[in-house]
Amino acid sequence: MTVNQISVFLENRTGQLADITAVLSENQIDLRAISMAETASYGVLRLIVDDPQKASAVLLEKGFIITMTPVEAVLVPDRPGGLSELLAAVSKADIGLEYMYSVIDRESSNAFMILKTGDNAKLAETLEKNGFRTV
């Protein structure tokens, strides 16, 4: 099932993230995951929220550059191999991963894999072939 990721621009400088945090916390949003990567100049923080629209609204209400992005939620088996033998799936249709991150579901314990590509229709079709799970 395709989710919306927030993915956030910041600046490197101290405080950017605490910044982002106390927004989200003050508007009772609960972050679901999150994963930032960063250059010499700037940052992108990508956030699974569990209200994506009042989080955008807010977060540009503050200033925040924000753009919003539809990926796959994917449960990862609790084996060895589990991530491999999804990737394999992902490879063999020829599907190209833009990036991923992982997340734990505190509910269920799960692991699950965020997974960006070009392509979610195919993606999400590839997976349901397989016999992978989405959320």
Second form
Amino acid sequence: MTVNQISVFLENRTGQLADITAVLSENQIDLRAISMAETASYGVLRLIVDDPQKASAVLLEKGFIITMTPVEAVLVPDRPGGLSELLAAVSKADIGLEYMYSVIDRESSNAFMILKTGDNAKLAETLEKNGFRTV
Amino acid sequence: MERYYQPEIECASREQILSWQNERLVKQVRNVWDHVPYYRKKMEEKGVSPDDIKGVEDLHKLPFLTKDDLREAYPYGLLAKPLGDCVRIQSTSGTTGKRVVAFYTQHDLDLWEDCCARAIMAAGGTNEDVCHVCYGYGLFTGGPGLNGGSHRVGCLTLPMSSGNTERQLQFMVDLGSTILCCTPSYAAYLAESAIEHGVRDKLKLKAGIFGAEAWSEEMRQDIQNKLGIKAYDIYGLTEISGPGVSFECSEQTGMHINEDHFIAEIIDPNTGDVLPDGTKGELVFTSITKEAFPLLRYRTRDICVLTREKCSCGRTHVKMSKPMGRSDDMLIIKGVNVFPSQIETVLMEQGYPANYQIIVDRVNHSDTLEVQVEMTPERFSDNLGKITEMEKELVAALKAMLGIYAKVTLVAPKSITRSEGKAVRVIDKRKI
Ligand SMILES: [Zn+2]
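So the form predicted on its own is up there; where is the form predicted together with the partner chain?
Entire complex below, previous chain first.
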């Protein structure tokens, strides 16, 4: 399933990350996954939350710069080599992978991968065809 | 013992100096009127003719020239001699597209080198000395000026130019350099490097002539202690000739202006009124002996004080204090002139918000420039590579405009203080 990831511009200044998580928790927004891409001076914080609309509204209100990005959340098969099967399928379909990060679902203890590609429709189709579960 | 290169000029009576100035000024104004239409037009607009200028007391009647005039008249508009009579061009650093170029006849070069020779002899230089010049050579006037002065004094001249510190130290040790000419920050760096490399005790240096950037009395003490030398200040600007417009003597309480070539005035930068000696204001120079590029009443934008108190060195020429600041917002970074407006232009062209901050610092004796600019929603992307690319483009555009590297830092929106009234655009952390 395609989910809306929130990307936030972060200056490399201590406290900014804490500010963001505080804003989310104050507004009862559940943080499902978090990932950070950074250079020496700034970074892009990527968030998966239970209510992206509400989260983006409160972050905008606090003056953060954000953008919504559609990404794919895929269940990683719980067996040795599960992740490499998944990546092999994506690679075989010739889909360019921009980045990915993993997340563990608290309730089910299942491992998910968040995948960002240039072509979400093709990715979803490929995953389905190869029997991967998206969520 | 104080040494002079031209004692009959450097120690001339005040009456003699004034008489040279009167005679040369009258001649120069006539010359400029006849050969520089750009300035003649300025005089006409002010209703002044050469007949109104009978001596130094009439100088205030003449119109000012500024850096803007030099850019407007670029490249030949202020030239008073045919190009065939000119033998050299020098230029100020920085500001691509808007460079300032100055022209010299052989006579101009001779007088400029005389001025530098006076500075070298005031620092104790003789034909027994090895003069190590590590100012940059090229369009920058530092290297060529001191090089010429050193020849005139008869020093064995080492035209090292800047950079390659290990080679500098090796030559200093192997060839016994006794006089060091460079920027004060490079001198401080060389001093530390010499100590680090364990060659401090092998140096034969006795004096240093340091200029082209601001430095403090503390820095002087530091360099003097570390190198075991006496450190002399030297001042100048390409528009007027180059280094040697003024120089320090053994008293180290200000720089003697070579008044037989340049008339100095201090003005109120806001009204343009001439201020009495001892008052802080903007320094203005009139070149009375230059042939190719004779600027009249050129506003340096440097703020300083003139004093005519008798100097123990025996020289009679007026002394100027170290520049205490600028009457415009120009920054000198790594010896390059940088105006905040240039940075603003680049930001606007690249579509960044006008809210920015410039941070200048000095790290390991070298100036650093950082431009902080706020990220905008339009420019933000989930793709870090795109942001990095954007940052690189901005760095390249700034380099093209300024001629030096500026570190770009993208900061969170509204994180740059918007103050009421005048925005604090520049934070200069350099301890000078
Ligand atoms: Zn003196």
